[in-house]
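Have a look below at one chain only, the form predicted on its own, in structure tokens format.
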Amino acid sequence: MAVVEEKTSPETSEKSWHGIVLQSLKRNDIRLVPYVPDRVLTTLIRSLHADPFFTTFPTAREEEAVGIVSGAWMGGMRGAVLMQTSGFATLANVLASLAIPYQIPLIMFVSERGTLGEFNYGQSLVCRTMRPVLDSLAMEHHTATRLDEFEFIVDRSIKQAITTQAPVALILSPLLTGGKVFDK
């Protein structure tokens, strides 16, 4: 008898960690993702496209994804936005002027870039500033380094937001995501 092998693609792997961000927002009827595009959010980013269940669509700046998210959510639809670390350092206004005092459940991907050989000093300082303004601003995030850990910790954020209805920000460390590659 043979053993016949199943391929799964690295872009539609449940087990990759966009395959997990996939269908945990699926399964926590997530529909609407706007986001800003970024090469680390690539493969999530056609993901989205590719599956009808998702509205996705690429938005000028972080603060506009965020709005939109808030007018849906006050519609009755959930939705999250994914972005990267840099434009997140727009955001503290938007998230203390609205998401938060409104009771948003913003959930909020964050590819994160200033760290771990990175060449750009101005990713660097807002990587190094992000922890410390959500803080500052109560809100709960978790940085996410590992597979094994990633879908928990997703699930029950999606949850947590929903049932407090508080924003969270989810920071995808390179070392989930591989970051991006540098050329030379």
Given for the second form:
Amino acid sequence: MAVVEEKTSPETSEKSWHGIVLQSLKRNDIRLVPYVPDRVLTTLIRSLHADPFFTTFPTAREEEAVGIVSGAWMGGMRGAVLMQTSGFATLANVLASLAIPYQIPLIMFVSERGTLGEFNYGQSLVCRTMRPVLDSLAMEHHTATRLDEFEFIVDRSIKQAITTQAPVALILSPLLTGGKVFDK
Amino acid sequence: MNSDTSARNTKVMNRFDLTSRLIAKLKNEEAVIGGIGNTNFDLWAAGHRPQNFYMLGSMGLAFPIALGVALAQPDRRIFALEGDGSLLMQLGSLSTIATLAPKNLTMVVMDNGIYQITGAQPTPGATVADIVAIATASGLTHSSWAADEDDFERLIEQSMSAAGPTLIGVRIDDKPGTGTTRRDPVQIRERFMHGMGVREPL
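Alternate state requested, the form predicted in complex with its partner chain (shown: the form predicted on its own):
Complete assembly follows, chain above in first position.
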């Protein structure tokens, strides 16, 4: 598959975390981005919708999005899934029965809720299930906390996922994104 | 058949027979995605093709996987076979598919009202839920029950030139699947990707 080198548009060339995600997806020819929304991902989702390079749409459930990008990969189109922590918690079955055994390079961006000031007890508990699930499946995962490292982590992780045909989870820490503003 | 839902006033057919009728109509390397359990056992038994994909888990994802293939390959016709119990796990996918409206996707729901492979327990909607009505209400306007085998074949052919995605509900009996899929996920995926023309043969 051809790697696309697109000119950066002004609104995404800034070194914001979401601009880096968008440009890294583009650079690696990842065109299909289904998602289940999260407040922190709002700017990224909006910029993906605004760019005709991407086919991006909401799904009713995270595992549905995983099924879609898995089918797309098998049909020759690269994809990535956006979700938040609680959405990741619904994925153990599909990771263990589809992405891993079929060797599908599933790329996931997980907005991390449940830490660093979380107010919702349910969110903080479900967050603690995420890394043990990833570790128990021996899945590659990285927690991004710093903007200066982020492009390296995203770009290299995408390339590794594709070349080794293995899923990867990129966890977007509130230290990177600013997280949810707990104003109510 | 565990259900007496009046909306499904159609002939009770057989999954292997219907799957064989579908496969016999394929002339252009169409993709066929089989759901877990009996739908993919019968797909395998109807004649293995590199364009068949067999699920070994991830219940309810036959239609989302098929949607992904349909988006990646808009010029290829994609069929997906799913059971009623599996579809109940992922009803939201019908809305997603209706919204994206891929013209090249045909979905078949094999409805016998039971979780056949786990011991034939009734599904939660067995006596009251109408899968085709749910699909229509989800936005899939090309949704219908097949009255009998001839009607099934007619609906399959009609779907091949439809202006949007098509869902076909079929009432089936409780006969177990024919054959057993070889359970090698990587081999299944590699062969399917070869069948989709995105991989060289080994």
